[in-house]
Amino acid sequence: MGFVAGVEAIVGAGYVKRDAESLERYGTDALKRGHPADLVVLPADTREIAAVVRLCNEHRVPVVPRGGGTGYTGGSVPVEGGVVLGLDRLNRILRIDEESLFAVTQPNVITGDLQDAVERVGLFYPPDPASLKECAIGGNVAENSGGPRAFKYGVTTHWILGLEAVLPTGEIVRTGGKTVKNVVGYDLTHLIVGSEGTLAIVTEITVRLIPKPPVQATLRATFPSVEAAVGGVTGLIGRRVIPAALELVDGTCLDAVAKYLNVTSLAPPGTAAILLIEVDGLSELVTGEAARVEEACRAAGASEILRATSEAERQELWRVRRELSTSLKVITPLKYNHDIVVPKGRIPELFQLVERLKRDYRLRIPCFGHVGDGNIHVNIMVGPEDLDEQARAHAAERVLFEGTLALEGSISGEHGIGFAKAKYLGLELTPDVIELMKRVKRAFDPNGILNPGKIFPNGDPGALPIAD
């Protein structure tokens, strides 16, 4: 039996796609770069995934796991052809345990749907990537995603208790469990979290929950300059306020959202930046923290502070942030989206660096991001047909990364490396550290079939094209 026939025998011929539209669609993500798959396979469960992976390993065929396909570094798309293993059908929340405070979910559950489900019973899953209405929880695990609430609540890895996963050699393993404390052996759970689908295919996720904070206060502060807005963040920290969410949006982004949504009420004329700030907890604590937020913003020069008085107003304030990524397309449809991160105290220097890049390389670079944890999305906008602008942008990318590292930061806070940033890995990591990571990769994936060409610039030797 040939390879394709073997796959069809496992999942059913109806769940094996070879048409051009499927191969192309599963061959790109939000980065809009990649390589068409040779075969798209849509298994129903862990058993079928394990059987397909064993077959791929036997035939040395590359296999790439894919969930929502919303990533920005090419982590879920093939670079060498092979099989794209679509997790589309693994989309159920399996259990919500209200007493022990955990939920068990399959990987292709949309993150926002998981949040809504647990909140309906008074519980809370804090990680909230901006794309939470489209991205899947399995992708959040693969990339160790963050989001606006990371300042107070941390990132995905802080909320993962255990995993079920299929190894590249076909074994099914369980790591971690359903308890908050677990120090038995190596922490394989959190080694797999953030590994960008290169070590294992996650098929089941156990997440930690907490009671939903009873009260939220959401504020929007507008500023005449980005520097003043950053000063507001510094003031908050100085007053020992830890917001549940803290986002900065610059004026260029605001203009793009206003044009995209065809509204004029997002901020007063002349606004150069806004802060979106949310505090949560018990009513008496939230009242005091919200007052300190207003005090810090006014001291930094805020021109206007607006506080939501209803859930509808709160959602409208956050709508600016949720629509940002799509809205930037009104500037130009092509962007190089970089999620660099620096220590909070060095955010002003980061924005100074971006201003130099704008000037020196003649580029449009709107910025927004999770300013509370220093994670800023630097969007270098380029014309799809303007090769000179694209060349200037690529030159600026390296300067951005080098400058970020000089500020004691990192070239990726949540998007990962994928293949888009692989060539820059050596800027941040030493050869010894990279080799150690490669040894871990070989231990999990001795034949180099799982998501090859990601993270490491030289790829993974050993995988072969599909023969039939």
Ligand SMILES: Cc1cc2nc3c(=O)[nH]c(=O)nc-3n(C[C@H](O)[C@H](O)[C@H](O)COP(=O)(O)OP(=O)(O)OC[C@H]3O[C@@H](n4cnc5c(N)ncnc54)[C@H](O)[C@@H]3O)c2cc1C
Contents of the next structure:
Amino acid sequence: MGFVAGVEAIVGAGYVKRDAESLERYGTDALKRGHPADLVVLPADTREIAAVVRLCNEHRVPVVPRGGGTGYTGGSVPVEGGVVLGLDRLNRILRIDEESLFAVTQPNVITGDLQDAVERVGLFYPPDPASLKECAIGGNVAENSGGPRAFKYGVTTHWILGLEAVLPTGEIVRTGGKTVKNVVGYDLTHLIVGSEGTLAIVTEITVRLIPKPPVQATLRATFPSVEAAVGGVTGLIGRRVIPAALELVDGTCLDAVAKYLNVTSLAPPGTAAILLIEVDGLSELVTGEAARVEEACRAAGASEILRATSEAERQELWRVRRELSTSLKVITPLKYNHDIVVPKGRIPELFQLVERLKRDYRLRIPCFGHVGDGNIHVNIMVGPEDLDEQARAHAAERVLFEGTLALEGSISGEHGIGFAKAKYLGLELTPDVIELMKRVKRAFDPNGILNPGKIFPNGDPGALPIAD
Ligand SMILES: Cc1cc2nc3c(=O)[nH]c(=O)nc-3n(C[C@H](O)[C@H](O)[C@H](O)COP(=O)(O)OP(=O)(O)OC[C@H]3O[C@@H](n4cnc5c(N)ncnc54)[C@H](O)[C@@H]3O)c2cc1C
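Next block, the form predicted together with the ligand, ref. the form predicted alone:
Below, the chain from earlier opens the complete complex, with every other chain and molecule after it.
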């Protein structure tokens, strides 16, 4: 039996796609530099996944797991062709344990749906990538995703108790368990978290839950400079407030959102940055913390402070942040979105670096991000047809990464390496560390069939641009 017939015998012919539309759709992600798959396979369960992977391993066919396809570094793009394993059908929440505070879920449950489901019973799963209405929990695990709440609640890895996963050789393994404490053997759970689909295919996830914080207060403070906004952040930390969300949006982004929403302005004239701040917890604590936030922002020179008094007003304050990614398209449809991260105290230096890049390379670079974590999204906007601007953008991105590392930061706080940043891995990691990581990869995947061409700088994978 040939390879394709073998796959069809496992999952059923109806779940193997070879039409051009499917191959292209499953061959790209939010990076928008795709490569068509040779075959899209939609298995029903762990057993089918294991059987397909075993066959791929036997035939040395690359296999690439895919969740919601919202990744920004081409992680789910089959750069060497082969099989895209669409996990679409593994989309059920299997259990919510209200007594022991965990949930067990299949990998393609949409993150926002998992949050809604646990909130309905008064529980809380905090990690909240801005893509939460489209991305899947398995993709979050693979990317160790963060979001606005990371400053207070941490990122995905802090909420994962255990996994079921299929190894590239086809074995099904279980790591971790259902308890917060578990120190038996190597911590394979948290090795697989963040491995960008290169070590194992995650087929079941146990996440930790906590009681939902009963009350939130949401504020928006407007500042005449980015430095003043960062001063507000320093001030509130000095007042011992750890907000549940702490987001900075610069003036260029605000202008883009205003244009997108077709309103004259979203902030008073002279605004260079806003902070969106949310504190949560028990009502009496939240009242005190919100007052300290206001005090810190005023002391840092905020020109206006708004505080939501209803859920509708809260949603309105968050609207700017939510519309951001889409709104930047009014500048130009293509962006190189860099998710660099620096120690908080060095954010002003990072913004000075961005100003230099704008000037020296004649680029438009709106910035926003999770300022509490020092994680700033630096969006280098380029014309899709403007090859000169794209070349300047690539030159600037290297300077950005080198500058970020000089500020004791990291070239990726959220989106991972995928293939888009593979050539920069050696800027941050030493050769011996890269070699150690490659040895780990070989231990899991001796034949290199699982998501090849990712993370490690083995040359340009040669991905072809696919039209948006
Ligand atoms: C508008 C927008 C906003 C975003 N905001 C954030 C943000 O705030 N924070 C953040 O961290 N990221 C953010 N992202 C990036 C992206 O949403 C995250 O990386 C997300 O976790 C990807 O999940 P996904 O299900 O879409 O994964 P995919 O894009 O399908 O895949 C991502 C990687 O995970 C692997 N993978 C997927 N499922 C599995 C599995 N079950 N087992 C093993 N490997 C798997 C893939 O092979 C690939 O390498 C944003 C993206 C967009 C488009």
